Amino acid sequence: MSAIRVPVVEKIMSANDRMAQENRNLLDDHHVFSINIMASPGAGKTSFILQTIKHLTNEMKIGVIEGDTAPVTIDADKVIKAGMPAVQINTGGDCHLEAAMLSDGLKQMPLEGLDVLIVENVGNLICPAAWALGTHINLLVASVPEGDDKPYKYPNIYRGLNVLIINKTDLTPYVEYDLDYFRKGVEMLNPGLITFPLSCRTGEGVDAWVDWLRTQVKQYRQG
């Protein structure tokens, strides 16, 4: 059975990678900088997106594609209320977005008017790591209440990151969380990973992330 399964999996992943490249080409044709945001449920992906929009609302047009396992539009509605376009993708129960799903979402996005596209992946620390979407960077929102052992338990998702957000730092005094232990685990998997500790609730630390993003978008547009 294994001799049959391996080629099938490789064929699926190869097809996904080809679609991911098509997504990237489409985004580049429209000069849209894109971010794939991953996290476990409750880490604060949507709050992080809303904070980013709040800080850049007068500078950039930010579109959001929301991936969810259920046909609900709660998060997309929040983005639209914040004044930005949003599209909801129902994965039909799958634990991750795939490049073909993102392709469908891109067709519904006004790409010609966007500066940044944020893709909110399904809340999961395992499946999303294996599926390329075609975005320019992969970002993980980790949160203090999740614990400091996540890099050790879910190494694959940390290896493929370009940016790490440590959210809910305002809760550090109230939970057992060793930041040095967490950072050591991350460093072993992804040396020098760009990291921003912040709190979406208080806003502390968000400016540093937004300044970095602003610089990335500028450099991207300059080629």
Ligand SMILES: Nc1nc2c(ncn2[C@@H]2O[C@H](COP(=O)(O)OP(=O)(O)O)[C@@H](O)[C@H]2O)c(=O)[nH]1
The other form holds:
Amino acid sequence: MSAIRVPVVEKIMSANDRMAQENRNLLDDHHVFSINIMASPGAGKTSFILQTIKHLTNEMKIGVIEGDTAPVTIDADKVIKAGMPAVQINTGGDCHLEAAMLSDGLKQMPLEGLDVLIVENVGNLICPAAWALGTHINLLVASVPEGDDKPYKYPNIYRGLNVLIINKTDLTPYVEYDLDYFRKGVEMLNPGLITFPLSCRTGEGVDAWVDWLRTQVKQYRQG
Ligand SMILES: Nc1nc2c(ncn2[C@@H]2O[C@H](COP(=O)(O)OP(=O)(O)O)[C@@H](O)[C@H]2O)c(=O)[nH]1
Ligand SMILES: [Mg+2]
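Form predicted alone done; form predicted in complex with the named molecule now:
What follows is the entire complex, opening with the chain shown before.
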């Protein structure tokens, strides 16, 4: 059985990779720097996107593609309320976004004049890691109340990251969370990974992330 199944999986994955490359080409044609945001449900992806928009609202136009497993527009409505364009993708129950889904979303997103595209992936620490979307960077929002052992338990998602956010630092006094242990786990999987501890509730630490993003966008534009 496995001899049959493995080639099938490889074929599906390479089709996804081809579509991801098409997404990347489309984004590059429009000079749009793009971020794939992954996290477990409730880690603070939408809160983080809203904080990022709030800090950059006078400088950049940020489009958001919201991936959800159900046909709800709760997150997309928040982005639109914050004054930025949003497109909702319903995965129909699937646990991750695929490049073809993003391609459909991009067709509805006004890319002209956009500086940054943020994709909020489906809340899940396993499936999204296996599916390239074509975005320029992969970002994970980890959060303090999830626990400090998550890099050890979900290594694959940490391996593919370009930047890591540790959200909900305001809750550190109330939960058992050993930041050194967490960081040690991350370092084993992804040495030197740039990391921003912050709180979307208080806003503490958000400036450092926004400064880094500004620099990335600038470097991207300079080619
Ligand atoms: N205490 C605290 N709560 C937060 C923070 N960021 C987000 N939350 C809360 O966490 C919950 C889930 O946030 P949300 O952004 O919807 O997470 P998502 O499911 O990953 O998009 C909401 O009740 C937020 O208000 C934070 O930094 N500190
Ligand atoms: Mg959300």
